[in-house]
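Listed next as structure tokens is one chain, alone, in the form predicted on its own.
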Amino acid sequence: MNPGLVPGGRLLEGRVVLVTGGASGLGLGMATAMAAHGAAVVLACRRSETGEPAAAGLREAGHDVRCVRCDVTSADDLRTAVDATVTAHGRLDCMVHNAIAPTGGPTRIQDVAQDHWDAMVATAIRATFEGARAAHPHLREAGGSMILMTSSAGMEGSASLPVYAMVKAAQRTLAKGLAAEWGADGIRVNCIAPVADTPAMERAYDENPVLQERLLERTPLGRIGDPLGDVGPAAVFLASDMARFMTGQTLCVDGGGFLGL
């Protein structure tokens, strides 16, 4: 059995999960492992042509699972997809922002396409405040958890994707200032920050052919982790009692080829 369906015991049984971006990639992979785990999910996905398939693939699994189209753009997207796990569900446990637009490949700072720099913007600036904004009152009420997907780049900043690497900054600090505002109302707020193979991490080694050898001579562990057998537990953790004693930390999920912290 993958690893990320184990550990011990379904960890997140009765609790209401939405995951952005959750039609493949490290979505799926920790919407997966959180559904093994109890969680009823909701898929929060641009296109449903995706998100629909993979929300299936979930449930004839045996695992409670649907899908909601959202833009993450959209304010209204989003709140649209917070009020429909809701009504579905009666309560929303923990939201996880991972959708973000395609990195694309390296760029020197001045040569930043603007549509690039909108996208990056929109889809992990502020997608993660309008999505906090319209999950708080949820949240609060379930004295439920955030998750926010960042980087080591937002850590130790990147001269081949400097927009990329300054968003997922601007994601932990958020998440800093979330888990300090919202501590007071029982919601702690965290972040994951993996390398895993995913479908934009492939798009990411035909952009940059020397970025896998990179990231692999960089790794103590030697190798890249799974979606779900390794990054999917530490968003049960987080998700879970067993991590009610945490906010505002950033998890490093990347066989420790970042450690700055």
Contents of the next structure:
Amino acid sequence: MNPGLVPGGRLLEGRVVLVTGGASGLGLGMATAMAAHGAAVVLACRRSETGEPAAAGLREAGHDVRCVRCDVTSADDLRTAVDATVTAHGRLDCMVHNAIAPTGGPTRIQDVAQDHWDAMVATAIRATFEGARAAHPHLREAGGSMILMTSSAGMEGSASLPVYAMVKAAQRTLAKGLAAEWGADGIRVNCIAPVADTPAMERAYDENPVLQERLLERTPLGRIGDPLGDVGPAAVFLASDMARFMTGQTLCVDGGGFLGL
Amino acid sequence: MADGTRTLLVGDGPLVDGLHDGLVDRGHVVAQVVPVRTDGGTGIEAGTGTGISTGIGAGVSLIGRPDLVVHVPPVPASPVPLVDQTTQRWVEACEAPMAEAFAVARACRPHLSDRARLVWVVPTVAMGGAAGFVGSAAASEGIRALAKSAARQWGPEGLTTAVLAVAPELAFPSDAGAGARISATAGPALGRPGDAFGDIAPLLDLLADPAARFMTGATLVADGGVWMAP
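If the one shown is the form predicted on its own, what is the structure of the form predicted in complex with the partner chain?
Expanding to the full complex; the earlier chain stays at the top.
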């Protein structure tokens, strides 16, 4: 058996991964898991003052991790992040687009502000488009993959976060379309729909006091996920050869909270 | 089935023309709102973007508070691989239709009659994605999520939503639509993609009928039997 396919092995040895929004939360959890599986990881972070310490912490743990400043609402920044990754490591095997603007608190459709709409679309949709364009030639060369973050809100709608639901739904079908377009190039595109305790989730709990209780009520496994221990392995799997025949798919990593797929 | 139903129809193009004629034929009183789409605008607020708010206000002044609002978002004329698209084209294919759908929802909300329904008509590529139409398909799925979110927000107020997913051949300009069909191996079970007047407008009529009052946020697939999942 190919040693690279053994579960629990270093599934990403020699691979290079770029993670947007990698300074904390889900991004850092996935980056850490991928680095632990042997990947060289670049954290693309809007603020160097948070991204650099995160990268330094992982380097101290023996991982090959660096940080590049990147505001995903800037196409130039995304191209720079991709170029810096390839310059540093010679290749790009996986791009994880995880960054998104703050969701804010519960909002009526009638009350959504233009700047909230613009921020959500810019970080989730436009950044996927610009990031995909920048990464495509390198992913094709490496036979790599792209991972987008979606949400059960995009699949079942959300009474409290209608714009978030829209952009997450759009990202999921965006992944399917890219999977169809890029399959011939040997590039896979998949989604993860997580629920995990992150700084962003903590803010959401603050803005919506009943959110945590509702999430737990609907989660058969009875807890909220962990970015490193629960979501990280899903990212490792999708980036690895273990998932080499999977594309256009969504992995729900939410303790069974959404069972509609 | 619903004689005298007051219907606001937002959009333009052959699909909308067929829906208009089909609804009028079935007794609806229809006001059509044609968005101004000269700038690929992504404004969602009154006074921005495509003039949706003004148009809907004018439509309401013609027919009164609508019982049914139907929005047919714009779609690109031809397929282009994502890596070959300009940012402007991406905005027009993906971000602007999503913004227009959101603008329609919020602009029509104050005018809706009791127990009114809001329906979006999108191609089935929303569910399956489509090479060459990545942005349009993504937008359509975003709009499906909007229909679900609006159903959840407005359900307690008696309002309902739905999505009609139609064959790409109907939604996209003729040649482009065939290329966007979800399954390359399976044509429509009924042997044709359908027509707006005779196949789709009656479903809008059905959705406006009290018989459909307990269905909300759902997608009706009307593509002659191509997309059958789940």
